[in-house]
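The form predicted on its own is given below as one chain in structure tokens.
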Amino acid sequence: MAHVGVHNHKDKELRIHESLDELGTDLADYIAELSETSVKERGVFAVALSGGSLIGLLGKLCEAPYNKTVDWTKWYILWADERVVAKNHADSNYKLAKEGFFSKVPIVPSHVHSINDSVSAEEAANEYEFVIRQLVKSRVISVSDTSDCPKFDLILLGIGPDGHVASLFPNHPVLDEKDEWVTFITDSPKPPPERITFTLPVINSASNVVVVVTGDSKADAAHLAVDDVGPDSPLVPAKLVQPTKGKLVWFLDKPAASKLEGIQFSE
């Protein structure tokens, strides 16, 4: 086995890996793999993207093999996170996965789908969640049979070093939001302040949920994700990411991993 090791922790796997490189392999397996059965099943691989390093290490998946045995006319793609900036703009989640990612790959472009960045935070995310409507009334994404949200076969998330996913940030009242499947912020604690992002009741109905989580600055937030810490530890928004039905993988490297707890590392 390539990685330092997968082990089950109660509702999550983690699979934790000794370089970026080899994290990077494993991941675009895993999402090959998912894509796979996802197109034999249901026709379509509906896919939500998040911003930052997390992109870069979907790399992979544009080289051999996987840039010819993945079927990418199939695939669907979202964003569980925006920053409400113009798409040529540095701070542009879809900017970053355009250069990094899907240019480099046959995807169709109008299965491609951004916000529209000329509105403000709020008529953006009404906008999205539009759209993600009329693509759960197509088919394109499922519906949870649990609750009406949509179900992404694969939401993929990074988590910042205070423990953010997607743009869900620690003690922010967009925590508590359960009636929006899009909603959005304009005082984001890192800029830029504006964005949209899914709610926790959309990414805990995938059926599919990834965290990417590297280096040494995200491995505190990694501890207090998913390590049992008391309940006067701070509780961090990764923690809240537990899919009701689907499958929850997170994707560390070793700095990212060295301070979960019971996990040791081979010298």
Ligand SMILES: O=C(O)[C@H](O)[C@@H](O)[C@H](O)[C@H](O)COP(=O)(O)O
The other form holds:
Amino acid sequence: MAHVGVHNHKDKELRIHESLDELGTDLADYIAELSETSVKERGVFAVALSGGSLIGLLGKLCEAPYNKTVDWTKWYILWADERVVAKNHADSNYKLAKEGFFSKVPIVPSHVHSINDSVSAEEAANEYEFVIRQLVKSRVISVSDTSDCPKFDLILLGIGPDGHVASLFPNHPVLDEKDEWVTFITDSPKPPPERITFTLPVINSASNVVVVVTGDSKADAAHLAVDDVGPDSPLVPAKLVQPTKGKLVWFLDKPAASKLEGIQFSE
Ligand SMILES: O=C(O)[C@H](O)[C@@H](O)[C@H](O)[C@H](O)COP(=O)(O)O
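Alt. form predicted in complex with this ligand, vs. the form predicted on its own above:
So here's everything in the complex, that chain up top.
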């Protein structure tokens, strides 16, 4: 019984792929469809990116047919989390996404909203929240009808081997932040230590959340986040990603999915 394919798993859809190549194609297809629907319904597509390996997996979106068929001029790009370093620093998520993704497609430069990289983490988080408030006011970003949070059309997340998403790390007090849209940390266990991050209420208010998980180093985290593991197992932040009304889809490769319960692979 091969379980590579699409699985409906309680509140989420799991899309398990044979290879990174297939995963990249399915991800590009999925995002292109979301973009088309959002542009039809709202005239814009507001996306929040994370850092890490998921940016490399967006490569197919920059190729044919998507480079021509996606209405890039309607895209707005923000970050669900960012490292507080200069934009030209090797650790910058902005730099990673620019070089690996949005410089290759005709995104309008004024539609790219990155953090102020010349202030403290706290100031950067406050300023970024203000930027988002302005975009909500001008209806570029929609607003949730169940909370006062912004409703992004799509939030793209990777996960770490410890189950972190965005810059929400296990056992960190920011997991409980309910009031702020954007907060900051100065003690990230994954370097660099200073980061800004969307809070869980913002992530869970999005219309669509995509979690991309690849490689066997993420298999335990995926198992803890997806399966019913009971209260004695560590609570991984990825498990707290549960959009209130939006759609949640996990894209996994076989190694990342290898410890999920009830998923067996035949060769
Ligand atoms: O800036 C960051 O560090 C992130 O946004 C972080 O949440 C990342 O997405 C995961 O750590 C996965 O990263 P990898 O896919 O590279 O392991």
